[in-house]
Amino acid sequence: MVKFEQVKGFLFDLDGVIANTSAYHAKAWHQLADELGVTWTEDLGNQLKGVGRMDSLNLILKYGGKENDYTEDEKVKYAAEKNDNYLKLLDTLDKSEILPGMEDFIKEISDQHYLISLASSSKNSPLVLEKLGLAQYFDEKVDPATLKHGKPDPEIYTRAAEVLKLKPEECIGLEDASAGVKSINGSGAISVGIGDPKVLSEADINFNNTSEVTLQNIAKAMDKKKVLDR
């Protein structure tokens, strides 16, 4: 792991990092696997977190058994349904859906002249993001319809450090997933994963929830871990 003095640049997921959008997403999946007359659990919707539009339907079609019983086009239609639900549900966005401590994190970052880029699954992010009132803190964002692989791939952190002209080894990323923490790890970023520390366990520094999420205290985990791992 690199010093914190050589970081330059933070590589961010949305969902259930910088806002609660995760929940909305949640929603519109269950009302499509309701539509499919798949069952929908707890268990389910954590599968789905950080997994891009046709990998989320592929894995509740997998759940249900229903792998097999849909042509592609069917299962694009399926996938632009759920994403005209999510539409639907994202009229009410508004900063008060800002997951705490983000916004003061993103501004700090921000004005201590870090490099900031978006790496969400979500093609609809950039709209989240103006909805939140934080699009003029990212310097540069990933779009997800350009990449051949979906998260845990490493693909779209080296992407993301790689727009901002950096190494991946020269970022931070954050993420509340498990498939996005192995994604950051596997592109060679520093991985910083937010939730509960068993689920996360693969993430280089852990932090319970986002109120938790500083400049300072990163720095002072990664030195920590750089200490432990001597």
Given for the second form:
Amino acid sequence: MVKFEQVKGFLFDLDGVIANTSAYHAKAWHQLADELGVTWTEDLGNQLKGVGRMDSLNLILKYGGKENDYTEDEKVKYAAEKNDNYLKLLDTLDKSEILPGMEDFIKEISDQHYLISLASSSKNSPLVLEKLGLAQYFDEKVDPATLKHGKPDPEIYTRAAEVLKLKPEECIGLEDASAGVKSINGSGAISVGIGDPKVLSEADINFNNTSEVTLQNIAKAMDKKKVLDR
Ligand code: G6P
Ligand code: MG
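Could I see the form predicted in complex with 6-O-phosphono-alpha-D-glucopyranose next, after the form predicted alone?
Every component of the complex follows; first up is the chain already shown.
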């Protein structure tokens, strides 16, 4: 792994890393799973984290053994219904739903002139960033509609580094989802997993929650890891 001093950029997931919007995605998917007669479990919720809209619907149908029950047109209709319900939940979204410490962290890295890009699979991410009042900190955003493959494929994190004109190795990616950590690792960037370390065991660095995410803690964890890797 590179030294902390060699890091030049940060690649951010959004839902579940910057704001608590992953809970809203889960709520809207849970609602649709009920409608489709698929039993909602925590495991299914974890599998959906970080996964794009149609891939999420396909995962839910597969989980319920219903993968062949619907036409493509019907699936498009259900995915749109989920998105309408998600957008309703976003109606009242504001700064107060930024996860603890994340606004300070983003300001800190911006003040220190690190480059910052967004690597969210969500087509709603520009709206969410605006509502949170954080859009101005992002130098670049990857548009998920331009990608061939969703997370866990590395494409989104490879692109998130590229749009900053950096090598993935010079970047740190932050994720709350197992699929996202896999995507960061595949790109060659350093992965920070935020949340249950058992679910995110593949991350280079683990934090239990967003309050622990500071430049100082990242530097400390990278130093420790270098010693362990030796
Ligand atoms: C993020 C979330 C997922 C969501 C996906 C697509 O990665 O973690 O829960 O399904 O984005 O979001 P969208 O807003 O485009 O439906
Ligand atoms: Mg996420």
